[in-house]
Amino acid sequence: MVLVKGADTEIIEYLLHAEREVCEVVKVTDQYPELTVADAYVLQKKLVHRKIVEGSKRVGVKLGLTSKAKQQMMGINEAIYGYLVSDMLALEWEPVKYDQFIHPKVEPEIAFLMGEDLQGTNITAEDVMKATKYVTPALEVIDSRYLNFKFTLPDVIADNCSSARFILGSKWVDPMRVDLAKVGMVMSKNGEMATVGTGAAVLGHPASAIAWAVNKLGMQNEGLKKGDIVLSGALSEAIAFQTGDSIIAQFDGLGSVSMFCK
C-alpha cells in the first residue's frame, strides 16, 4: 500500500459514510493521487469486510467494465470486479426506493448461480460453464458515491465498483441450453425501448468475463463458492432512473426481469 498508516481506515469510513448518508463525495484520488489499482482492491476487500462484520453476508461477485468500449473510455485493458453482499439483493416484486440512492443507474446483466466451487489461476470459460448450475436475467443498480459519477479506476474499485442493488429474474435456465454469447436483450423504461445488447458485449461471452474474475481472485487465494451469484457484466450501457420509473429487460431464451422505483 502506498497509503500512510491509518489512511485505509479513513478512506473506508469516508466511502461507507457517503453510502449510508446518501451523499456524494469527492473522489479518493483527489487526496491520494498515488493510489494504485492494487491498493484499491485492498481497500475494497476491507470495505466489504466491514459490511460483513456489521451483519451482511457475502453472496457473490460482480464484474464491471466488461465492454471493450467502456475499457477504451477509461483507458484500461481489463475488467474490474467487486463483491455482492446480502443487503444489496432487491426483490422483483418490491419497489426499489429512490431515496436510498445518490444518482443511480441500472444496467442489464446475465447472472450465474454457481453449482460448485471454482478456484484457480488458469480457469477457462468452459470451466465456468461446467461449474454453473443456472443462469438468469438480472438488473444491477449502480450508484457511485463520487461527485457527478466521476472517478478514476482506483476510485471505482475502492468503492466496490459502484455496487448498490441487484435484482434477479424468476426464470432459472440450464446454461448449456442457451448460447449466451448470442442472447439478445432489450431494456425498456416506462414502456419505451432504452437500450439493446447481446451476451457477446461481455468480453465476447459472459463466461469469459467470469473466468477472468476467477483467475484474478485465484491470485489472492480466493475463488467462487457453490451457491455464489455472479453478475457477469452489462450487456448495454446503464440508464438513469427516477421515482415512478418502471424498468424491464427482456432476454432471448432467458425471460425477463423488472424493477419499479418509488
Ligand code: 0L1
Second form
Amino acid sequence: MVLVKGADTEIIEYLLHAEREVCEVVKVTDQYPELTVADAYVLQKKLVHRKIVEGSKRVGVKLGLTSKAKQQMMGINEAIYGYLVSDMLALEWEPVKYDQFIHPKVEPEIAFLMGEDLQGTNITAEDVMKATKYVTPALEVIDSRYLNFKFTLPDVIADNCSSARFILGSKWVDPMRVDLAKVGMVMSKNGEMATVGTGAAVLGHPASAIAWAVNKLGMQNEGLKKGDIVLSGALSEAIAFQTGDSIIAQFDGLGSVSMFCK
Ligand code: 0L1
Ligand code: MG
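Previous: the form predicted alone; requested now: the form predicted together with hexanedioic acid (0L1):
And the full complex, kicking off with our chain again.
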C-alpha cells in the first residue's frame, strides 16, 4: 500500500460522505497519484466493510468495464469487480428517487442467482453456469461519486465501481434454457429506443465475465456464496436519466425489467 498511515480511513470517509451527502468529489488519485489497482481493491473492501458494520448486508458481486468499448475508453484490458449490498436493491414497483443520486446513469445487465458456493482460481464459464440457479434481467444504476463521472481505474475501484442501485426483473429463468451470449436486448427511455446490445458484449458471454471475477476473488481467498446475486456487466452503454423518466430493458427469452425515477 502506497498510502501513509490513516489515509485509507480518510479516503473511505471521503467517499462515504460524498455518497451520503449526494455531492461529487475530486478523484482520490488527484491527492494520491501513486494509488495502485491492488491498493484500490483494499480500499474498496474496507469501504464495503464499513457499510456492513453500519447495517447493510452483502448480497453479491458486480462486474464493471466488461465491454471491449469501455475497456478501450479507459485504456485497460481487464474488467473490475465490486460488491452489492442490501441497501442498493431497488424494487421495480417503487420509484427510485432522483435526489438520492449525484449524476446517475442506468445500464442493462443479466443478473445471476447462485445456487451453490463457487470459489477457486481455475473457474470456467461452465462452472459458473452449473453453480447458477436462475438468471434474470437487471438494471444497474451507476453513480460515480467523482466530479463529472471522470476517474482513473484505481479511483473507480475504490469507489466500489460506481455502484448505486440495482433492480431485478420478476421472471427467473434456468440459465441452461437460454443462450446468454445470443440474448438480444433493447433498452428504452420514455418509450423511445435508447440502446441495444447482446449478451456477447459482456466479455463474450456473461458467465465468462463471472468466471473472471470468481478467479480474482479466489486469489483473495474469497468466492461467491449460494444465494449471491451477481451483476455480470452491461450489455450496452449506460444512459443518463432524470426525474420523470421511465426505463425498460427487454431481453430475448428473459423478459424485461423496468424502473421509474421520481
Ligand atoms: O457497472 C459498471 O460497468 C460501471 C463500472 C464503473 C465504470 C463506470 O462508472 O462507468
Ligand atoms: Mg454495471
